[in-house]
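One chain comes next, on its own, written as structure tokens: the form predicted alone.
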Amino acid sequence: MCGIVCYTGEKNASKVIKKGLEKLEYRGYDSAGIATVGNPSLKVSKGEGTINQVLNKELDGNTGIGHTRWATHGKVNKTNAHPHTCSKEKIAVVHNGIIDNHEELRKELGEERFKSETDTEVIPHLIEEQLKKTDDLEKLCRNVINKLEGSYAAVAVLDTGEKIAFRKGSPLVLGVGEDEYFLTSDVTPFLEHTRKAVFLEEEDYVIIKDDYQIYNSGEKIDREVKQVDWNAEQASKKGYDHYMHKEIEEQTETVKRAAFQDRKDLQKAVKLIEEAEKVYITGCGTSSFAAELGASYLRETGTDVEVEQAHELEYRKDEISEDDLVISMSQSGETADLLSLLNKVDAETLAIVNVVGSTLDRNSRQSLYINAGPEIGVASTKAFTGQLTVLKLLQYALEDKTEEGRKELVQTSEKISETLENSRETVREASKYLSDKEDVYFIGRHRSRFVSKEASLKLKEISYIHSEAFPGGEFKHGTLALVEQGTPVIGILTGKGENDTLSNLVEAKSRGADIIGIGTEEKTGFKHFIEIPEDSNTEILETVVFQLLAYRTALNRDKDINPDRPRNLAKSVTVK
């Protein structure tokens, strides 16, 4: 869950790295650090806190490594912050992932050498030991990799200016510029410098001197240099106070982009589904709710489909045969629980993913890209509606109605800005009302129950209000006992079950609840009612309104809340 930015070139490395780390702070923000090769030695600056709090001075040198941390081993403090160095401070390392056998390696290397509680610190000490045996960096990398167990992306810089990097299970991208090279957790840190990227494969390792060379299992490898379509402006806030707000407003365009899938890719995806004995659709967090909606879409085509969150589906891995298909949902393509499941089954994988070149993308038989561009806010917004768009288009493709579906989805995208604009005042009032509440309940039926889950998740993860979601029919089977005078209950009044959901809301109101509704036709008796346009894809329009409601509620609740970086959460969950 940590972020890595490394640079070799002619510019001041610490300055380039700090700016790059700011674009990765969504991956972790409890501590940060930089190491550069200056004159005459390796220099390290690190500490607890945000990047701007910690990295407030430039270091000499044109080669360096940087890190923003999300703690997995060891307390949040300066000692445990990356980079970590070897005993003689001639090697510095940054790392994302988990070294499973770090305790055994600490004993082997000698506990007296270690300063931190982290698993990462074994890596510089391993490199130090290997340098006593060989000055062949390729051989050194192989020997270190053979010692490490777990999932990791690591970059080491030597006081000679040479840099080595290796990855297994965690993402690492090589940016190739004009006489300069980057190693980063994703492409956003180097987009203003170069759009040429090499997505390193599993167990690749890289040596950077005057040039770079990639190896795998002792063999030189020529990996394709890809042109990244994202640009630096796409990754900026564009004048908004928060990335989350920008990303909510971008959905008019991102839903439209997701609807324009390549016809051949869709046909390949359809063939995989039609030839599968059984289809499983899975994801984690927000993506799991997209999966649940996707399952409902696919069932309408007659597809035999099961849906389960990836970390739970892994316990059923023996049920999944090589004749089945797993449709895998992930924004980052690096979700550890999902990748763990896929590594344990023989079924083909169809990925619905945002990040081209991610581990999920590379390891899947076929990918459909949601084309949302960089999503910086930890709480997923445009990636979720992009996933819904691709899944709905896949339903139409299975019914041989691709163009009809595309047209409808484009029409939906064109209503998003209008829907957000028309609902702003009601959302503003409702968010003020919700901001001092401690409990909120969402209900819906049929597809709306899945939208209510996502709406509830958004509210709780960025405003820290306790929130739960239920099918409307389940609300009166226990949870109604928690309703007191003034308890907010929010209901989705669209699609199948709309009248039954309304009855559930009326019953809650009779017990003292303040009811809030969203639907295509305003109704009386509500504390607040948010009206949206009639549409064949109302779940997308409902979702964008709930995203804005969560965002505004968080800001009203506490001025110190940063919706882009909710406490205890990180964007890419790359450890189980």
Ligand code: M6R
Given for the second form:
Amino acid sequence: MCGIVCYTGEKNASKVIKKGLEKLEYRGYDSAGIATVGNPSLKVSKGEGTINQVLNKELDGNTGIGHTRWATHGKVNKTNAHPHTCSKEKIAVVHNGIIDNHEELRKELGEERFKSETDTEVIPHLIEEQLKKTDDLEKLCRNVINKLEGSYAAVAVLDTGEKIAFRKGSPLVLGVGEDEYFLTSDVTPFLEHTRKAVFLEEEDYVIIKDDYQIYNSGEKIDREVKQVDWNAEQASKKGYDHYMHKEIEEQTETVKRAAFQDRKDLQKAVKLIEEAEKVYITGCGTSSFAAELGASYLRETGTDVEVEQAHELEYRKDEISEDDLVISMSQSGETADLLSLLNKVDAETLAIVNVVGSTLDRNSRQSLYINAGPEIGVASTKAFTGQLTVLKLLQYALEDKTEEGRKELVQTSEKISETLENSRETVREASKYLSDKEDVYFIGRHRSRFVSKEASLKLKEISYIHSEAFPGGEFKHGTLALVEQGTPVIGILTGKGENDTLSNLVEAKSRGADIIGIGTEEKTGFKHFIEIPEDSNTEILETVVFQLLAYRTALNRDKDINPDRPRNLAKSVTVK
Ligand code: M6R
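Having displayed the form predicted alone, please output the structure of the form predicted together with the named molecule.
Time for the whole complex; same chain goes first.
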């Protein structure tokens, strides 16, 4: 995790980097820092908290690096915050990833020179040592990389103004502007300056002096400069208090965009599925619930499909053969558990991903893009409904009904604003009611059981209320014992299991539960009932309501909760 921004150009580096780091806070926000090449020396400012809490005045210099941290090695404090410097403070480094052999390197370099507990600090010391041996930066990079084991996206700035960067297992993008360059964890920090980007490949290293050079294993490489589709406005809050709220409300547009897949790409994906002996569909967190729903769609087409979260599927890697297909669901395309699984199997690979140029995208045989635009809130919202849309479209395409399916999905997208608008008042009331509860249970059956899992995850990750989700039929096999007077139980009353879920809610109510329902027809006896329109893709409409419910509940629970940045979490989970 962690976010990196390096800038060099004519502007004040600390100003550009600070703004860029704000865009990357979804990657971690427990501490932050910036180093600039000032006159006459490197200037470093860092500490606990977000970059806005740490840096309240500009640093001089037009070249610098910055970091927003999600701690892995060493507690959250000023010393462990990045950038880290070498003994003579002539080199500063920011890093995302984990250096596995840092203890060994510390001993080799001499423990006494280290200030922090981090794995990262070995990098500036290694560079310092190499600089004693050579002033050829290409050779220096190669020698440093040879010493490092683990994963890294690292950028170093020397007090002479030169920048070097290397990546392995963690993302790093080079932004190419007019007389200015950026090195960042994703494209969002530089979109307002340039939309030209080079997505660095595994084990690439970069040297920036007056212009940039990319190398890999000693060879100079010409990497394509791509035009990024996203724009700066998409990555802004557009007047909303939180990214999460904006991202919930823009789903009419994003679901529609996801429904318009490139025809040829869709056909290639269909062919991969049809030719596979067995299809494994996988993801983590919210993306794993999309995978579960996707598996239920694909099963209806007669596809032999299994679904399992990536970190668990890895233990079954030997069952997956080269005749199989692994479909990976991911917003970021950088989830370590997913990438690790793909490294270990020989199967064909199809990615359903939001971030174009991400590691998952580049390492997969074929990709379908969710087209959701930048999702910055840590809680996945529009990416999830985009994933469902692409998976549904795949189902329709496998059944040879692509156009019919696309029309239905577009109709669903058009009902999203209406659904949010009509449910707003009830959601407001229900969220006030939920905001002081300690436990909330969600139930659903058939497909709704996966929606209930996503609803529960959304609520717990941003409001910190304990929540669990079950198939309705499972409730009375144990968890019902936890229901007492006033325990909220939320049931999804749509689809195949509707009547049975209703019975389960009534059973809970007779044991004291306050029941909340969501469905297409208002029912009596509920504390709150949220009505949604009839639709063939009802799981998308249910999901947007639950996202809003989680968002409002978090705000009502504690004014200090920032739903965009829930505690302990980061959006891109790039460590296993
Ligand atoms: O970027 P990915 O979709 O691969 O991320 C997977 C999960 O880390 C992510 O969905 C996570 O569960 C979110 N916090 C859910 O809101």
